[in-house]
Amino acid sequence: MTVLQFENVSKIFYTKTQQTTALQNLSFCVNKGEFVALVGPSGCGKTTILSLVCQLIQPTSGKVTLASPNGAVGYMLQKDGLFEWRTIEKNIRLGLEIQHKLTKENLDFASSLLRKYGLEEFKRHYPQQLSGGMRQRTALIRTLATNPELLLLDEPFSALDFQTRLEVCDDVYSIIKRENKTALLVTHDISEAISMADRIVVLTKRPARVLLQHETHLQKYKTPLERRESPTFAKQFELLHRVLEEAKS
């Protein structure tokens, strides 16, 4: 089942003196329970694509479609974006508020998730005594809370130092697979595209086409920190290297 499909989407950006045409004909898609990464130059269009799913602006010509029957989406950003003076228990509660979602069903999905995560003993805690780590942690069950069909993570562990972006990268690929959610992410970090994805989307330079869908094929190892250690990697590092820099040209 495809959860997500663009199809010969275009976009341009209107001014008074200008246009500019983040996208022509660019075609992808997700499907159920796949985990799907977009890679490209910076610049290229991928916070344009994330905005079309969301249905925050629209396509100047082609077809976006999600399957979800209610259309669902979870978004994770590059920050976590919790509330410093809500515990954590209320911060996960926030899109179920936003959404007037608050049932008794619902509010008990949202607890056995914090349960299920290791966060039921810090639920009355606040986001500033959490590790960087368990803050992301907290983002992410907090859009899981909303039980959304499609997850977008928007570069979600930028911020993070390079250890704490390892661990965190597993801690959120095995919630993802547990939960059994499809997902796409956007990054600039090609090992962080590898590790987790099972397919690659690589982008042109502006305006943003497809030039390459690469399949990882390293389902078999658990976790992203497992799939680094795989003989291929450094492999398909070098090859999505190369084909990132022809992009750029």
Second form
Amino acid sequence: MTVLQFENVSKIFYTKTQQTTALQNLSFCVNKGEFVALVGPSGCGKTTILSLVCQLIQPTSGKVTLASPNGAVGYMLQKDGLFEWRTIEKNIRLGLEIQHKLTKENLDFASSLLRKYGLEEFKRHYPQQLSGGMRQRTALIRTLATNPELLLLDEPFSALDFQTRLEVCDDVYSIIKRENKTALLVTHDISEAISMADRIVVLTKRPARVLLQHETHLQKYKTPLERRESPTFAKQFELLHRVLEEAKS
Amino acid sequence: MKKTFSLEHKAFLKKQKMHTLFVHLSQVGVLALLLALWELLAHFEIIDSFITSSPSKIAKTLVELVGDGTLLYHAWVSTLETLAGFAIGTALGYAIAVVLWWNGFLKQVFEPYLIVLNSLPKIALGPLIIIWAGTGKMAIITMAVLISVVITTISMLNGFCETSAEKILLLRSLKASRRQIFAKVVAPSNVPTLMATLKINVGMAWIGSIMGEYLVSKEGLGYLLVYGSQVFRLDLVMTCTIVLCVLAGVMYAVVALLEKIVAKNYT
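Target state, the form predicted in complex with its partner chain; input state, the form predicted on its own:
After this comes the whole thing, all chains and molecules, with the earlier chain placed first.
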């Protein structure tokens, strides 16, 4: 089953002095249970793609199909985007509040996530009392609480230092797999894409088209860290790096 | 929970404490020194205490005015007017800011008007206010409201518009309505802005009510000040000024305390 589909999507932005084609005939899809990464040179229109997925903007031509009843997705931001004035527990309920789904069942589900992922004892804490890794985990659980069809990860680790980044990456990956979620990761970090995704979609520079679709075949490894140590990792990195360099020129 | 500190840590804490104490003592000292100097200069007639008054005369006046209830009455009148102007000005300014945030078109239309109104010295509207609102309390409160409302609107609107775009994006991805975006992100993340505005408005409301009393009133501290200067009772003028300082200081302290309690988790 396809959770997300882009069919010949083009998007043109107009300003006073010029028009910019951000995407041109872009087609790709994300299947249920799949972990897909989008990589591309900076400024290639990744933000435009995310806004299209969230239906915050409409395509100029083509079609974006999202298999989600109300069009809501679980969006995980670059910075964790936690609300400083809410406790961890209340942060996690945010999505349910917005969608008027504060039923006992959903609240129990949110609490069970807190318990399962070791945040139970921090539920009355405020975000600033938590470490960067814990905050990112809270942010992920917040997106999971509404049980979305699709998770969007917008460079979710870019605000963390390298060491924490590897840990949080493992953490987020294992939670997503354990909860059987479909995910679309947007990143400019090739190694991060290889270490997490089943399939990598490489985009050209603006106007973005699909340059290459690459299967990582690393599903047998359990964690991103193990994937990084796999024998084919370096080769895949080299290949994608070369392709991206070409895409830039 | 029992905490044990090392000797060095204790020494450090003691040093910090001594420093704070020293600052407080110096603050009181500056005031004491000024008062003493003022009193001495007046006593030895180096300055003319008819024009400058003197601490002892002010103290005497204060006791008299408190004794016959005059001071309490006038201070109470001014405080009520100020509080009314403060509350109405803040609430109205906040409401206008919400409307302008809500409707981008209205914001664009009214922005230049806000700028003009902000630069306009509100005291210039005094004659108009007297004609429109009469010469009673209404005129004074209107003045206090006018002075605080524009600055409230401008600072709150700026705060609203600078709300983290990321957080708003997050809510929009959850399909939040504009009302929800305001209630869940924009309003809470601007609690610190509101607190800062309240602090500014303490001063604004006092300016408004005293100005208003200069213009129209027959009661209040502003009236006492004008009356005192007209009959050349500088003791009275000085006493009122000091009472005003105290009242405004107390009101500011209350708002600062409120900020400390409320804004703790909003940084």
